[in-house]
Amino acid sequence: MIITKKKDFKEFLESIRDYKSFFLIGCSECASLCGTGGEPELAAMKEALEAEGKKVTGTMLPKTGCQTLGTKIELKKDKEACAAAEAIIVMSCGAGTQSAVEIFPDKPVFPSNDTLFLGNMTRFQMFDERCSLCGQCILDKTGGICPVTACPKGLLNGPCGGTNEGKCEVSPDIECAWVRIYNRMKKLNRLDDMKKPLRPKNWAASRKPATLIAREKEEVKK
């Protein structure tokens, strides 16, 4: 999931000083589980808004913010709502924020939250960076550990000098992500798998930015 927070709300109101009247969005996905874009914090937000003098003409939670398509369907039904407003806040990710750019190409889009990192929920609003979306995924060959985000120098074929006690030398709070996939690799009597050096990884794989069609092509029938 897309881990985000919310923005200082006083730098956020600079950012949309130069508006009066808004349409929220939010995402009852990754956002409503962050706690910066479900409906508490839709109705949060149109509290605080209204506190400062400005005119929230409605709120709207779709299913997947980041789905635009998807969205812009939802929001048919709030068609009058979005032509009041002058501008749309949206309170999801990047990925959200620039959906709505899509959506509304004639009004100006303000994100209420910055975007951190994919992530896991450990616990409730507790995350994890666990995934550094990197095109060329080795979790097969480590385990199910990910060196590339797990150790803060993405070392690739076990760990540096400055390991101690099984912890990193950037933080004694940080486990050595070298030991936690040697201990896993040997619970699962797989210490030889190491023996094989990982090839460097082609970064190219992670290049910016990146477009997939997932679709299959539809057989040309005759």
Contents of the next structure:
Amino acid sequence: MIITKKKDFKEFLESIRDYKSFFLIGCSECASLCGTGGEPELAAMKEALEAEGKKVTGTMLPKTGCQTLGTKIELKKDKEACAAAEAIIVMSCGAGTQSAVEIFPDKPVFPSNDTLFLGNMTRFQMFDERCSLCGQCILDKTGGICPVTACPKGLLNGPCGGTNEGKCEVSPDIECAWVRIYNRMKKLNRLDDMKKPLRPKNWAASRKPATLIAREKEEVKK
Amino acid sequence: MSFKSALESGKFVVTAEVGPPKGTDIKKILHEAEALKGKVDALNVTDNQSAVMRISSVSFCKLLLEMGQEPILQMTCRDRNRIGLQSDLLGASILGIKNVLCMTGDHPNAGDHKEAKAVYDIESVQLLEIVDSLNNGKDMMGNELKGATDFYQGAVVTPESVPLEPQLIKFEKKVTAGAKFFQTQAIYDIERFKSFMGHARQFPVKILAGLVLLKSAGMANFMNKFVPGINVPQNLIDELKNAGKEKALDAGIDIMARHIRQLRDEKICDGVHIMAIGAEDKVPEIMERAGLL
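Hand over the structure of the form predicted together with the partner chain; the form predicted on its own is what we had up.
Time for the whole complex; same chain goes first.
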């Protein structure tokens, strides 16, 4: 999922200081699990804004905030509340925020969160980054552990000299990705795979802005 | 005799290291380099060591060449992408730089520009492959070069790394990628180093044992605690402690000279790489006590 973190409230207030009335949009997917844009956070934001003398014309929790068309349809029921707001606040990720930008071409849209990474929830509201969206997955060659993400240097051919009893030179809180890969491949009896050199990555595979049409072209025409 | 010919002739080779300073005043470092002239076989020039921004390695290597010293260009993958690395390698080649040491490089987090974007587009194994390719007249994409390079390429290895096996797998990858010589991270336990050499001797590469000059017991304890892959045995720490504050450096010089003698006399490896870390003026004395001068 996409991991988000609430912006510092004072800084956030500074970003919206020119406006008085808002419509709030959360997200039932990642932002709900992150505790940054679910039902309780929408209610808390409404209360906090009102305490600051702002007006909240309504709130809405889309099923999937980054699904632009679906969110637009879901928002139909809130047409009046949206119209009454000077600006929109989106409490999900950067993608959710830009759904709103597309849905509301005439209104300013403000994010209340910072979008951090693509990761997994390991315990309740504890998250670890797992994927760098590099466009060319090598998990098949690295024992299922991603060195592009888990190694601060993104090394592809083994640990650097900074590896230290399984810890990383960048921080002792980081497990050395290549020691993890080594241990796992050893366990799976696949150490020979680790001995094969990996070629430099093709960064063109993650060139920005990426776009993808996953359905058949015929269908697009219709 | 060049560094390459010296190593290949079977001579016990000595390299030392200079770190270009931060700023344009190079009087001190030129003086240090001058003092090593005719004594060491080559001088490593560090590449923004510890991720602290300094004078570029390539330009300082050129100054050493002008002084009649043979440089080993240290090249890390932290600050340049594959285009920058290859371009700088071609540039180093036309300046007459012959030796290149391919390394990953300390993370920016260790240095004085912690907010820098870490590049690592390429890493050490791949950089060795690139050097091999440039030597064969092609860039890494296979495009023909008008004029090939003629580098003698080396790499680093940490014989005391824990766990050791992943490090040995990478060592082997570096050999396959074309490394001709290795300079190791600092070693202090010669018996343990012998067992590493037992493994390394299977491969047709030259190994220079890395030696860091111990200046005090405090420094040894600090390295044991904070520098990955360095392990100073307690008996050496005691030796420094017993020497007393004023004589500690002298004891450190003795320890290194003793290790060099043993490495050479027992033909354990092909040479040594002396890292004096701020005491480069002591290198000739170390060599004298080791019987190398």
